[in-house]
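One chain comes next, on its own, written as structure tokens: the form predicted on its own.
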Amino acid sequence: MLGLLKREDLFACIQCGKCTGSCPEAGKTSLNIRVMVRKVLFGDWEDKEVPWFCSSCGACTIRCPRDIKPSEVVVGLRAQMVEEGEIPSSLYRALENTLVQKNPWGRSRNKRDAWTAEVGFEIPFIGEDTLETLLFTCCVQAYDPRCMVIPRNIAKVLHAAQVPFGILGRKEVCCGNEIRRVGEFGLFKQLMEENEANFERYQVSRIIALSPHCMNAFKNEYEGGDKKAVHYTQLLWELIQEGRLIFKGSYDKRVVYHDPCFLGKQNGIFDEPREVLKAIPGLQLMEFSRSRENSLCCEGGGGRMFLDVEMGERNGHKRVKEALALGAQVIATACPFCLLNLEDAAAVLDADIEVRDITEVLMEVL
């Protein structure tokens, strides 16, 4: 088995080159997806390296008119590769901080809800009273101090419009979305039970995703593929056609928005982040030349963000480059990776440019 395929399955590959040909790490890398696929079919795969370069972006299984997943084969390869034990080191440690402390930075699971302190008010367990609504926090937004913002403001948002929520605390695991990207199937099944269990204790009808590796995975990736799950930016901007959203203030800076792969490419989502930008008064939203399906990958996703990766220039300082070009002064995304990728790159170049997540632009206008 390969990921979700069966070796004779890559028997419907042309050859066509379309997967290396919207892969951003080709040329950068010796990643060559239409060769793996080929060497795959045919046994003779033995590169031990190549695997981890890819990125999980999806661009080449998009791309596919034949429909065959590349990016499954990759998974599958990585699969192989943690059963016999032949893995990054740094990838081991995520791996095992995840098995034990339910998160890849091995935080400990008691300050899974740290983030709260700072709100200002009482967010209240899912399972008290009769919360139906659970506000999911990816594992870098419970934990990393840069991020905990975007879950403070969403909850600031859900209190203001009066929206009953709840969040999992301490009980709160990892989604295990790059979990399984990188091959570790029996962990992401623990994951994904444990999560399960308690939508299902709880009772919970909706799933509000800060992060669109979580979404996804609940509602991609998980057996019971849970629909009920929802982006932050759908519910903000279904806030906003409520009028449930008053905006006092007025950003007046240009705005380029960069597209998650996650929230994207692999799930459609486009319109709602653009439409809560559009609301914000005073914002002058812009387009990369690379956006909605062909945006350009920040390089976070797959287990990127627990390997180094020996490459050309970052996919990270072009976006930031280009940023600069159309004059823009904020980048506005809506995904942790992202944000923190392209927060690096603009302080490698010293660029005169912000990188803000879309909550925390709203934030300066409610």
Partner chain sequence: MEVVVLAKWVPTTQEEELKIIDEGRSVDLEEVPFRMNEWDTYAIEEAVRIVKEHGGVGWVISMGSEDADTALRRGIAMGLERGVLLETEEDLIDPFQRAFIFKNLLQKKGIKFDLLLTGGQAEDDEFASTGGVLAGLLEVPYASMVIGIEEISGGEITLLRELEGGLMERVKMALPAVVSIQTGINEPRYVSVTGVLSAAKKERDFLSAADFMEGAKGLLQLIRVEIPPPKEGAEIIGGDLDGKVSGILNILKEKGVYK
The other form holds:
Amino acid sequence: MLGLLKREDLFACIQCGKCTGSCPEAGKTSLNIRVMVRKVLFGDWEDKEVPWFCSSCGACTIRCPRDIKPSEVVVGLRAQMVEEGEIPSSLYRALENTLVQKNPWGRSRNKRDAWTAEVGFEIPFIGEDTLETLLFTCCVQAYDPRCMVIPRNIAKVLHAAQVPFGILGRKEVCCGNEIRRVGEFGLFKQLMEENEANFERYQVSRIIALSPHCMNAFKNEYEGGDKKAVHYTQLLWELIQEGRLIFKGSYDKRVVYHDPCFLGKQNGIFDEPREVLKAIPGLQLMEFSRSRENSLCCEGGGGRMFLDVEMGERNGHKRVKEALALGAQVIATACPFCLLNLEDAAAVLDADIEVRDITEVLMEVL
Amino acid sequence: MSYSLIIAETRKGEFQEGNFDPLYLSDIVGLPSYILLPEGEYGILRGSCDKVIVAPLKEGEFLNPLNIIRLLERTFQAFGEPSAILLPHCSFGIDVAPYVAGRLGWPIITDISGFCRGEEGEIFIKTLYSEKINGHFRLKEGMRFVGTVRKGVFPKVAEVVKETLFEEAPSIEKDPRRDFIEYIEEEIEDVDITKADLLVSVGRGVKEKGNIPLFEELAALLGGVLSCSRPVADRAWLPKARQVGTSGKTVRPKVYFALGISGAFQHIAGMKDSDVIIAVNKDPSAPIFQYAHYGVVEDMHRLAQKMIENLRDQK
Amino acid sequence: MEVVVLAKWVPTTQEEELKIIDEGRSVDLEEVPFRMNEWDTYAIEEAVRIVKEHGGVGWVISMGSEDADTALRRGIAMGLERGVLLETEEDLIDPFQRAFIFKNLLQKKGIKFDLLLTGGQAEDDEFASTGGVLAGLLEVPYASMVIGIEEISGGEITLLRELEGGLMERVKMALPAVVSIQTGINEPRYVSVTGVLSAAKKERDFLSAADFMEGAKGLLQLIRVEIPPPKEGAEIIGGDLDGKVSGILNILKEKGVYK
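Return the form predicted together with its partner chain of this protein as a structure block, the form predicted on its own having already been given.
The next block holds the full complex; its first chain is the one shown before.
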């Protein structure tokens, strides 16, 4: 009834409120996750709007002393609405698009490898020469011109460090991380099966995920329980430690790092991105007051990239303001959704600050 | 003698411009043209066709496929059977043409946008797959068909000046199974997009309702009016009255500034006569670039943000 | 109320760069994903609502390759009860012929309808004709581009047709009738992948279109397809974001709409 959860599981809840206390949407939207858990437990949750406010940051689930997984309660409510067919129209499009074109934006599946055009060298298909390292592009990096730089940069780094790798190109389909969080379990399963079949067919031994969302899906949600997935920041730190990346320049800027929820609090990868940044000559790393486990969600997860909700100030704005107050010149992050949301916020606020993906910072000195 | 019968559309008594395309196509094919119309005054047609046949029907009775088929049966008796029945491709043409084809057992080609004659005989061109393909169609059993003709694609054959005869169509008994009740106007709101000099128009690329205010601000800063394409109005992100296109308003501003509009024909038809069209789309192969005078390949949100910044600076 | 919907399974070509094959006779759709014709989702939603309000049985009927079964499954998942697929590997593009085959199916199988709905047009060939031709062949009333169904009672249907320029007309018709549906008439419900999968367990009729060809000859022949010659394209304003913005502002100033 509730996706992965059963109602009985919720009896353990002691209504302590740690979930609501840690929720980045509490107070600014009408989402009160503690109340939601209570009402769902008693079977009297009816609202069809509030479950869409959750941005799937996972803070409630991590903090819950009784291991209730409140964020999965949200997914369960969404799954019911999906099965009933009653979902917001913009999500309808995103899901239909993913079904047809294998990406939520509805761009042509046949153009999924278009980003490779400008890298300056041939990127082989994973099936060639029994390459075992897969660079998994996923949707936003494959189609959004702003985010296309991420796969291009990683490809260039791998090329320069002489790491053999391949891509799935047009055979790749959306990782499904957001699809699952929107509650479309059937579609998620379909996507997972298609990707896993390819991982197996091409004997992939390592997957480099560009987005923390993809990495999370591969590691924690694919049935194969794919432990071979790493985030690109982990790979970069490896290469730096092995001395395989030679820095040529210096990046003399004050950089504050924003922890993406799916990389940090949900998967415990806090240090590698920081180590990569610290290794860059000249770079002065700064910290937000809310960082690591307490990092403030950019609100791009849980389908919120496809769905705008009524709310108070966007968290992205809060983030940009704090970065300015810290005196940072650059906000660096390692997730395409964070990148887009923070950059949007900086543009709306007319803030004199750059928002960069870690690979973009790195490319400045390679 | 063979001829083409053009069933013309009037709305609220007004002869519609789209009727000229079937007329010009008829001239290009080389058939005498008879125009069938509801009650009214059609002096403007003098010289442009061979016969004006006025049916003893009110507009609401005439714009009805069930009455048209009865009228055709009587008209054929009086004037002979035509080789082609042509209509404008519009809400009237598409209502009547298929029904007539079904009743008569004739082939139908809709939205005709080209014609040529060669070794293969007469070829009618119609676009397929959202304008990406031209299909060349041939009538298997010779020239006898029903067609609707796209607006604004056939030029007037310059030298044609005809002696126009005005005739009356025989009366018919109306089919009781379909009745026109009334016209309903879209509610008029404060802005009239048809009167603006500058339209800032957003399409599917706007992605979500929450992005609309950004473009409202852009339009306001430029002193223009915000309009949209059909998908935006369909999702009620902007009122229907702001919709440009065949099913919305036809506009002719001095500048039509289209952002994130791919350029579906339905939309193009509503704005192609603008003095200047500037299109912004991140897909360089978007069809709208074929109609625009100026094109910018860019993400509409990024561009709008930047424009707003610049405009604010100037103020 | 017996409500029949004709639904089409179409290639999603809007984003594709299409290629011509077969010596100019056909378009290469090998790599193009298919989906339910968008207009037809609105027609199905409308049918589901009508059946819910007035009782009766809703049908979804499609013609095409076996893949078009997905159109039936989606229709059933949305709430229709019966599905019929007229299987054919032939690319039947002539709407007259298609309508004739549907007519034969309805008559030979004794499928009686009070209301037959189609989408306003199909995304692939955009003929917008099958429903109208079928109405003509069956000699039942027809209305196209319907944007609202206001009332169904006493063997009559009152509906709104969408005209140009924000104008609509209210029309009353006797049933049985054929109606073509415009997008925007309703908000179609979402169909989950699980929903479509479980609809696969519902009984559907798979018939061969070849058995319903009697008298259904093609009157129209598609002899050639071509990529339209590029029109006089737009003058592209390039450069960086600043350059693009100032380029646009200059044009607006030149035309006197922005001072």
